[in-house]
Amino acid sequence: MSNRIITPVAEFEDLLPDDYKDLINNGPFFEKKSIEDLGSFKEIIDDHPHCAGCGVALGIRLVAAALPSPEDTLIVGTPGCSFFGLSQTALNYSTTAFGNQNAVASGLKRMLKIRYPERTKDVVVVVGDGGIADIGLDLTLHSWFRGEKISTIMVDNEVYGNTGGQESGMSRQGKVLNMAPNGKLFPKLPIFDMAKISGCVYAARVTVASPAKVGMTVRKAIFLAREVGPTYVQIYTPCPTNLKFPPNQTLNIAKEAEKDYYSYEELMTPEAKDYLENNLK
Amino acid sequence: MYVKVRVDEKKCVGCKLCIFACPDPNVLTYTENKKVSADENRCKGCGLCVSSCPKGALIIS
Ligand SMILES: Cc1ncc(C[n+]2csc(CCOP(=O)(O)OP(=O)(O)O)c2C)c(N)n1
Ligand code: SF4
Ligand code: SF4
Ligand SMILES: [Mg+2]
């Protein structure tokens, strides 16, 4: 996990695929990169099998570009569409049994602190709405209650995308899905509001239609998790395949949601605010 | 049918909005002459870049 590890030794350079060499020469590892620089460097995610127009894929791409130190970041995932893209990144990535992500991430963070006392390692959970709001809810909340210094990022497509369209706790009330033919019977779970009363020092709600905000909130969340406490970012990443809209409408759907129930919101404790004022630029 | 994006260099002003809209990595890149160019082999033809371009510089065909 040091910069040296990803740099090929001269003897092996010829043998490595061009894609890999491209990543070393033009990747985000050695200079500070951000979402504004996208298009000017080789992204750590390479080809992935997400559907055309996938909001989750866009969300992952923006999160990956916003990481403050990708070479020292460990992404923890769980089953869901998000692991298509994430497992094809050049990031350190670990998957977990469905829903266990925050428990595994807590352990990894503690272990990395012991193993690398001199170096800051960011442990960032990136998983779907079903992974956090349903199966992983208890482990997520408990990691927040315990004050684990990890960031949790939800890529919320309001459905179980990966398994063909079951309702998730984050689906909207009344939403008809492939495997919820009568429409969902209860409202979207208030995970964002739960984050602030469960120990998160920072919580933000954004959509993929506002890439600069995604970048800013992800960076803040990762910085704060280094020193202050658990953080949470919830990103609306609409799924054209299961929410049944044309793939060129993903951003319009997200923009409409911003005007309605997915407005931008950012909450932090006074301690987190002080930390950001003193440490972020 | 195979669809892919094309960039009309004359219309592109290099605002990069399409680069922030594409779900697929390393498809749209920002070139030295401050325009966007597309790797057609990687494009999935979703059209999100087209919907984000204020200048109508992108075409899916
Ligand atoms: C313990 C367990 N139960 C069920 C599954 C099947 N499964 C895989 S992904 C998934 C749903 C994921 O939904 P979400 O977290 O919203 O991610 P998305 O695919 O929508 O991005 C389910 C139920 C599993 N892999 N493991
Ligand atoms: S099913 Fe939905 S979330 Fe999954 S890859 Fe396709 S568009 Fe993305
Ligand atoms: S059509 Fe979709 S995949 Fe192709 S360049 Fe545009 S946004 Fe990217
Ligand atoms: Mg989902």
The other form holds:
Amino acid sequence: MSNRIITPVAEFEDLLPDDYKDLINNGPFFEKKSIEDLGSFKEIIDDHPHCAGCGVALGIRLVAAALPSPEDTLIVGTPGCSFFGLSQTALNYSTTAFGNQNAVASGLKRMLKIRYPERTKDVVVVVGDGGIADIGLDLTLHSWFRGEKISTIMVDNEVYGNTGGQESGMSRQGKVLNMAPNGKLFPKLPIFDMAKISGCVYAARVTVASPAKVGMTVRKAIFLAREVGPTYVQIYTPCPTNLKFPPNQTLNIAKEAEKDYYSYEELMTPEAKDYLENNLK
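Would you generate the structure of this protein in the form predicted alone, following the form predicted together with the partner chain above?
Only a single chain is listed, so you will not see partners or other molecules.
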């Protein structure tokens, strides 16, 4: 595949900022890149519109660096904080109505299989906790029940970050937020556990404080979704704006979460384990 689809037409190229042009010329395409190579290529524009210290922006950078075939990958998302970062990358990106991303991704994966029968096309959902755990939960679960060969990645900032700081299903019980002054009344939704019993052949829980693990789990999830079945990765991406901590403390907050309640965990079916042992180098 060429990078024609991500290259601006000549008539408009001069209108684009140099930062955008740099994404095309120095993006993560056609050469094997990984988390270890971050800084040697461009995965997002420098002036992306996320808040200082945004965990979601960091999560998106790590996911972009971990994609095994970014030029043959379609990212599907929804409105929300993740949209603002994903739309500033050079990845093939499609935004959907809020919550129906897994249904759209299912259709796109089937269409790409028909259109490119001899070439692998990865379809990866990258959405926040609201899109997956709340309004999109039913469509997410049904894509897993059906065995759709797509990867679902949650960038979990535990809050509705771009609409004022309301609690989400993934907020921790008792957490006081801008629009939850008395604290959240029920526990964090167990989406990771639900993935295990809903048809996912692979699931992993990780935080942005462990970039190598993020890279490893994203790669495994995408490889397994190609041939074995649906996969799920849940990445903790804390939000300094709405969780009220200094922007330079994002990684420390994530590290504390790893010790407290967001420990690294990886689960896979025997079929998935066998596939990785024989195919992932």
